[in-house]
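Have a look below at one chain only, the form predicted alone, in structure tokens format.
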Amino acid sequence: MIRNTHPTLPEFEYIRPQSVGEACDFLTRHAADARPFLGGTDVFVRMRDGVLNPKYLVDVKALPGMQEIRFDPQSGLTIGAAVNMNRVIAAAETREHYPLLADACRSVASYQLRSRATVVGNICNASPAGDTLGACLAFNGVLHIQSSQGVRQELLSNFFRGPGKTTLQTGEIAAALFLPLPHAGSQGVYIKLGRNKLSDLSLVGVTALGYPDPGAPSGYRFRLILASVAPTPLIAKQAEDCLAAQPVTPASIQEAARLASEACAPIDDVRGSARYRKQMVKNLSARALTSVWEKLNRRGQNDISSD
């Protein structure tokens, strides 16, 4: 059998609705047959790989606000579903409450494909390896999702059901996340690891965010979620108990990147065993939750200098 050399899409036929509503009610008639697509970096992709074939692509970039990014001092961040990855990390705001998120979104392959990419159409593709996926954890991210009926609102953390699979009912849109401010003195970091620098998916990828808590133990709190090593972003939770619970220290970060690679459940594949991604883990988040603490204490350092 000769495998084709030059795959192509399939053919579809391109809706452009006028309305939110009007959006919602064609996802709904034709629920066998139609994808809702913003950047369409991920569909187009599976199309022409045979793992997708609808009937109708619903071109849902045009609707209201969703090419709006916000930003409030009290309540915090609004990203619009279709603001693309560049934009997101060009904006004044995010670089500066919340420079993890463009950190995650500059390590997504290369620029003319962040010019399309999105960072809801990360999210509600539902990878594993997600790059951008953590961050939006760690800043308790929540999805505003419309449908016919109305706005409800999602958690991320309770968004996610496994590989390629969301809460996202019927006729429901993913219109915008919006991110809480972060804690005062927030620092955090992304470590991705890949085959390559550029254009290739985590094998291992590891989100890490630690603030200042005076209620804590060890007087920080920390966030640390995992991707490529479980079927859904992986929060870390014992890790981050121990790191509240306790000074933090070079042995207690090492307890919590173990803690870390055992709660992770990897699979072997083509990319890495098991085996390996378990041990990467081990060693990135202790990179990660070092890098984190070493931000935090030339964070107070500067704090009491300028005082």
Ligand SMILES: Cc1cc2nc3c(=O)[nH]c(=O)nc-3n(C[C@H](O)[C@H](O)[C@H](O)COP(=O)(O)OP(=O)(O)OC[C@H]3O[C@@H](n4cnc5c(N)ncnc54)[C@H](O)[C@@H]3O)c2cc1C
The other form holds:
Amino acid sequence: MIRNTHPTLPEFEYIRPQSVGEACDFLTRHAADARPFLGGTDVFVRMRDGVLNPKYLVDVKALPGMQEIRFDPQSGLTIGAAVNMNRVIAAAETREHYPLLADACRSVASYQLRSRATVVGNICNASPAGDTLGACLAFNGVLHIQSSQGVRQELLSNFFRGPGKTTLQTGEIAAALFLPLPHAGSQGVYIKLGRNKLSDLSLVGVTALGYPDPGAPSGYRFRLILASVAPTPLIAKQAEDCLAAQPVTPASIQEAARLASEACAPIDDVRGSARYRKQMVKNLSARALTSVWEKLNRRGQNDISSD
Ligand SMILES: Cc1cc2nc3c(=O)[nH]c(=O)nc-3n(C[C@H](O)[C@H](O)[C@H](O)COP(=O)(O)OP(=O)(O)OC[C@H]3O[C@@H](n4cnc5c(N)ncnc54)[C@H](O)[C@@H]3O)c2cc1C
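Could you please show the structure of the form predicted together with the named molecule, as a counterpart to the form predicted alone just displayed?
And the full complex, kicking off with our chain again.
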């Protein structure tokens, strides 16, 4: 038993299982009292604030595979659940193939925080403000989830069910995030609007990704995912479709940004009003899509000049 001298962090029992089976069994047997954790940067804050009061905290960081980051040029990137954000940023594979994810991680708080915080913890916490969720969704991420029954794979686009709510069941542990290979020529941008530059959650977050697709009428497809403006990260599907269906121009980008703003359902809270957020979604979506479009064009010109 760990006795805490901190006046506001409740006491808990620290459990460090040796195998996934042991961890899943423990979490199943103590369904009401136990919680898995990785970096703990959400769990401990919520315990201190009295939102959570688990009797047992199950440290899953040392389970097999949890610390691995592995790139397969045929299939994609696997990020073990316990890989912290600084390692994701530093990995050559992320920088080369998924720079949008590295940018999203870089927007999270401080270097110190990121040396604990994990992308998978960000996902499992399921806050609509989670900064890395947009990039993981844009890359069609899949969560590998383990339980006593074996492994199941869940598309992230199906995973989030509300603030703090996911499809995770009792006794299940997220073991890794898998990101398929990005489409050739993909370019992305993450814009985070917070009350300050450091250590604030987003008032609005806009993730945009674009790539050439000869099958689309415009010749391109875009992904646009919004943070902090709905109960879950919001995929602005109509805005995405709008830019695939017609030539990409300043006017069609403005139209897509308007559709994104219409799709979101923000709330008023301490960080900003719903009205302000809706307006910022429009402005920042237009800015993010324009920036992606410029990057796509620059890349296209470079390809031509290097032929
Ligand atoms: C000062 C401060 C600043 C912050 N700033 C930001 C910010 O700018 N942007 C942002 O997005 N977030 C921010 N956060 C929130 C937090 O750091 C992130 O959400 C982080 O990614 C959580 O990762 P973690 O590994 O610490 O998760 P943990 O706290 O360990 O876990 C998070 C949740 O996931 C569950 N969980 C953990 N591991 C598993 C697993 N393997 N399987 C199933 N469920 C699991 C836990 O029970 C818990 O509910 C901030 C937090 C603090 C304290």
